[in-house]
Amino acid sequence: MYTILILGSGGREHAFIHSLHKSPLCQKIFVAPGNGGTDDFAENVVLDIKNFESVAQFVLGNKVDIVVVGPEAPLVEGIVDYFRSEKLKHIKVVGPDAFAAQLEGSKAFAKKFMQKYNIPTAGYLEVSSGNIEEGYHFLDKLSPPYVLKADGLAAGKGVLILNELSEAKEELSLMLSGKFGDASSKVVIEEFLDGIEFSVFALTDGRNYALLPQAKDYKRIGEGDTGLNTGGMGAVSPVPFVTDELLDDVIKSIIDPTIQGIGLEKMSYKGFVFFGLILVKGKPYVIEYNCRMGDPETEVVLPRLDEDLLSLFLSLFDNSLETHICQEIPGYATTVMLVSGGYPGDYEKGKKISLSDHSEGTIFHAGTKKSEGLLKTEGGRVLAVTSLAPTMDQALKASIGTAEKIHFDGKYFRRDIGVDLKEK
């Protein structure tokens, strides 16, 4: 039996306690800080996961066995160095080291190993304040939109998308004098690319995997993908368009020699790797790489895993996870998140939140607080209304019929998440 401690408080985290808490093998699980949901079935408590060492004296102090990192900020920064010290290196930690996970902290990381090993990406340039001058110059060569990122974690903020060519260099000036702080001392310049994305999903120990359900989210605030960039704001588990044709070149293509790269590379990898791809003219490409799961992704894909969870996260440390194929729940999973008004800008937060007793599917809390007895929202993504059905049509309506029943001031959310892949 195994006592674990989960690290993060939206709704993925919730999903990984609904998952984990159905293992035969749990004892019990931990949560911290968690948030007003997470408490059905796991312990909320106050840590602060930046600070290591406050961490692992909570580890230790109550025999935790496994720690589950959802957000990239402490893998990054690494936490899963940190538990290699003697008095540490039993506990199992569920992430990769600060080196793997530069495939998320560093675009300019990033875009080098998938240069290096043939991975399908766009191509790009990377500025510094040094070569500013050859960054207008590739700016030059390219057409419309153009497409900058900070190379280091930015809290989603650091990817601009602009038309004009003399916007774009005044953004690069801007970016580089420390608009997104130290994220943006590097910039990569990319060319667009023009298709539809979707995620895959591996578990690897860093020399093999297993694939997890694919999704698609949206990460507009209006409907048909029009307003500012959120978090997301729903996904759908599978994706239509993802043929059994498609995924194999993805995996040959694309997952097949990153996981290769990270075993040549000899990277510290036992967790999740997301492959964020665009299909462009029926061929995939990478976008990013997170080190992690993404939320709300995490809401579709677990529900859809027909699999002990807790037994997939220990297959990582005994050489078992090669014998895994993934098995999946027929039919399909949407999740409809519910925001706060004002979001994804300014935003109240401590608006009351009133859940029906007679609602389909599984909420997951992403942003909740109790208080006072109450439930009240506390985040700009507050709530995750996810469903299974056949089909994609009956889980949307019963996703948007919850979310109908739900109540709290300035609610918002997405009534077409999945609608425009019936035309794909």
Second form
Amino acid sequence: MYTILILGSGGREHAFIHSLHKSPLCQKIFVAPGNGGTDDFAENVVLDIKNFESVAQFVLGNKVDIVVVGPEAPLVEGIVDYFRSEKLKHIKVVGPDAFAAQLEGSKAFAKKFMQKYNIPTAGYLEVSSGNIEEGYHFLDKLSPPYVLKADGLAAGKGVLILNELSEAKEELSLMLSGKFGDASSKVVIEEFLDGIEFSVFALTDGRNYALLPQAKDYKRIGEGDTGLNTGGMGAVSPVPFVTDELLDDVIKSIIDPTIQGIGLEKMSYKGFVFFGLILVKGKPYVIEYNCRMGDPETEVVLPRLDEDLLSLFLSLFDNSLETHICQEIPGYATTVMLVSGGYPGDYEKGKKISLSDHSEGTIFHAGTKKSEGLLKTEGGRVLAVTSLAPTMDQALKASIGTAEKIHFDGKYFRRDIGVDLKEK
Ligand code: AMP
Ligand code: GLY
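Return one more block: the form predicted in complex with ligand AMP, after the form predicted alone shown previously.
Next comes the full complex, and the chain you just saw is listed first.
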């Protein structure tokens, strides 16, 4: 029996808890810091997850066997490396080490890796202040729109897509002079790929992998995918246009060479690889790698996973993981994110949430907090309502039905999650 500590506080982490607590091998789950809903099947712990020493003290003091790292920041900052010390090395930490986490933490590192292993991705140039002229020339040769990416983590804001050449050149210069701080001291300029995005997820031990259900998320705040980018307003799984043939192509041209590359580079990687893909004229390309699960993708992927998540985690550490496509629960999962009024701009926190009489689906908490016995909003993305049904339509209707019955001041959600995929 295993004691687990999950690091993070969003819907993704709540979905991890729901899957893990069902495992016959699960003894106890802690979550740090968790949120207003994660205490249903886990114990919330007050810990600064960027302070690895305090995480380690908690782990040792509470006989934690497995640490599951939700967000990317602790991975990029080396939590896996920290747990290599003599007194901690018996702890299983799900995630890549800092070197491998550069696949997400440095766009230039990821592009070089893809180029080296012949993984299809947009053409690019890496630019720093030393070769800005070369950057301008590269932009001259591209056609609009122009894609500029800060090399490092920039809280999801480091990618600019610009229509005018002059604007692209100006932004390149601003980025290199610190528009996103250190994160944009290097910039990757990319060819624009015109297509439809989707995501696949693998759990790897650095050699073999388990392929999880695919998903598509909806990033814009407005219906019809309009308006500002958000952390994600909803997601669906599976993705109807991802046929067996396309999945086969993705496996052969992207997933296999990525996992082989991870092995050949001798990366220490025992965790999730999130492949952000785009389908252009029938061919899949990598837009980005993430070294963790997605949010809200996890809220549709894990409810459809018909395998024991804890056993999969354990298999990463004893060489027993075999490469396979995971068993999936048939039908569709849809998650609809309820957000605070004003998000992704300024919004108010502390609004009382009433969840009374929700009838269908699972409510994963994201930005919520319990205070004085009341549930209150605590973030931009507040709750994710996931439903499973034989059709995507039914799943979406069920999620919307529940979303309508939840109340808090300023509540907003999109009603069109997955609707564009229905006819495809
Ligand atoms: P990234 O952080 O690299 O995933 O980029 C954020 C978003 O920008 C992606 O989800 C895409 O919607 C868009 N994007 C990034 N790179 C490209 C590209 N080369 N062509 C078209 N769209 C892109
Ligand atoms: N939903 C996108 C992400 O988690 O990065």
